[in-house]
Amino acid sequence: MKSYIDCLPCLLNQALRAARAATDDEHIHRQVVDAVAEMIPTFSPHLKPPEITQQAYRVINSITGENDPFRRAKVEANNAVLAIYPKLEKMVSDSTDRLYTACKLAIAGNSIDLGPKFDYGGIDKLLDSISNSVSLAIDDYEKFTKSLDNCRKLLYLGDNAGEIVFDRLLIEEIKRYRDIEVYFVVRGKPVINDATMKDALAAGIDKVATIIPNGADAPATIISRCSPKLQTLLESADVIISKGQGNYEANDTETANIFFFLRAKCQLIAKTLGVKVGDYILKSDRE
């Protein structure tokens, strides 16, 4: 999906946010947002949202120094997630149908998001709406359970630090519906809260998964720019799971066996859906 002149006022206040959590100095936060701003004229119209978003945290990280000013958010959301997994697990036992209703967890999870402004109430609140049968706005779970049926490897493309969590739980799901192999990607560099190596060992995805850094600091696996290793590992998956907004963001196009799990968190991203802010989605890339 290409950027819209939406995109960069949410782009400058990301960069302030990034700029407050990493350090105190007003100084520093004005000349984040100044420089920033700078840049936008040069960005290319077609240009993908995460890769707008990869050049600006280059340079937030320059000038503030912390290459990962919110490394204390992520490492605190995988807490408070873990803290609640054996509640997650109840969840899912207690359901007419455990993998369906993994997977809206795991579409709650990326509720989970520092990089757009939208506000989920917190973790207790997020798990009040989920067992008040919550609906997905776009539900191709059929064809989602369809695909895993003839499906020996599973490539997962992660996204945010707690939201992982929720990951975790629809992998064990995955794994107790049909014997799978699953790959599960992460980011290679800090940016956002998006998860690195470092938060999906922290929350326990290496028990479920094999864990691959796709080797960038975008905030999102763009999948036609993945390295060699990876780009192979792509094409002889026979599902990718597509986690979050962002990843929505850079693959939207792809032609390969893609299901898109998020919440749509930006007017933009529901219009291009057709459905509301705040709404779940597990979409199909296949009509």
Second form
There are 2 protein chains.
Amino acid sequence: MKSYIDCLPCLLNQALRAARAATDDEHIHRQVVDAVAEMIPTFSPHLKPPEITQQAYRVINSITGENDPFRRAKVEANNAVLAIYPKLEKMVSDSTDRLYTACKLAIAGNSIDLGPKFDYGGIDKLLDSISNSVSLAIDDYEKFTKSLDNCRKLLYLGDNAGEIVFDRLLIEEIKRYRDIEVYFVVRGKPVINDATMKDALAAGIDKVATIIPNGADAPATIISRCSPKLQTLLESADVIISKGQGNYEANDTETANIFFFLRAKCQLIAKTLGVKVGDYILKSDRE
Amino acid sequence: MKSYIDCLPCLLNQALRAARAATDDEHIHRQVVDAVAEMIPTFSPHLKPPEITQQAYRVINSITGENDPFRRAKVEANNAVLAIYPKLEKMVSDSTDRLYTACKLAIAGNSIDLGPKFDYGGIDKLLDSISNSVSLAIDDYEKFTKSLDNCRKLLYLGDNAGEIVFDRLLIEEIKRYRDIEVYFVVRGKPVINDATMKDALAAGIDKVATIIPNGADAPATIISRCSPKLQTLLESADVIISKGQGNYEANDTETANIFFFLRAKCQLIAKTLGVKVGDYILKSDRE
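Could you please show the structure of the form predicted in complex with another copy of the chain, as a counterpart to the form predicted alone just displayed?
Next comes the full complex, this chain leading.
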């Protein structure tokens, strides 16, 4: 999808948050805001939201001299979810439909996103929602399981640190459901709190999937711009799981048996999907 | 007070809302966002928030060709509150402390502000809060009544359309409390939904006070920048009531027996005042 005009003020807010994460120097915060404000008139209306964020982060990193402002936040998020991993496993094993519960948990995990201004209330509150059987506002779970029934190779487009620990659990359940080969795609370089190879290893994704960096520094894996190697893998995959809002914004017009797992974290995405902010989405790319 | 850096992304959001109020043309919306984004690096950190808004609105008006984008919203707000005026009068006359209730209503009226992104839930909800005896987070009412006891001339810095109808009721109560001469200051030109002479006349302020336009197009009456005539009046006033966030931002460092009546409508003002967003404030400029 193209960016909305509302993405522009939102980007400026995000730039300020990133600057603050990178340094306490208020002069640098102002330099970042000024520089990103100056970029705004240059953005083509055809750019996808992750593409404008990508451009902004290059400037933010260059000004702050910090190429990974949310480094600490990412480590903390991974550790926080790893600490409750046994609890998550129990939630899954206690449930009547293990895979469905793991899907819901993976969507819940998508709350851990430092891009949009979205307050999900912390991990404990998230788990409470899941325990109280949160319902999906868009629920293509049946289509998803049918797709898995014929799936040998699954490509999983990861999103954020912390969230990927929930993804690990879902991948375990997918593999328990059926013997499926899973490839887990991470960002090539740090951007926002998106997971890179390092974060994925820390989350133990390598225990359940083959991790593949996408080579890029956008806060999304943009299928149409992937390397030829990744393109080949994408084409050979029977099912793609696309996690999060950035990957949805990047790939919503693709048709490749994609299932979008996300929480709608801003008004515009919610409106596009016909849901409310905060809603849980498991959406097939096919009608 | 000086602007916070957070005021800059907020301003860009506000520019977009103003552009949408002025026209449905999306190309013009983008022109406005681009132009205000370009202005951001030029803003001195010493400017007060109403001063940066003032500069932005000049550009917004020039691009949209509309010098009063919230014209209709202002008329509607005045009419909506005038329609419930008898109900407001009854709330005051039924209460144990008429003046205190009128103060609370005047602060409630400050919710009708199209500047910050603040959702107060509509007028009915406001009145419910007041009926359920909302408490003031900062309450210098006792100081206020003591000041009124020695007051002959009161200057009232008005804020928004709609809100000024609540102000009219408070002025009636002030005059019932004691025979006080009241001057009501409005903006010299339209900006956001701030009240001008036209709006004040529509609200019937002329029935209770002498209306004085401040000659400026800032969304505040900035005491230090007033015309010599208004300065003289300010100096001769025994008490000043300053309504709203813009007037607070403009005059928080003044000492002229000012009472700030406002709701805290953004995180930064709330933090400055040591209160929560949405809180009701009646604050003296004296310790």
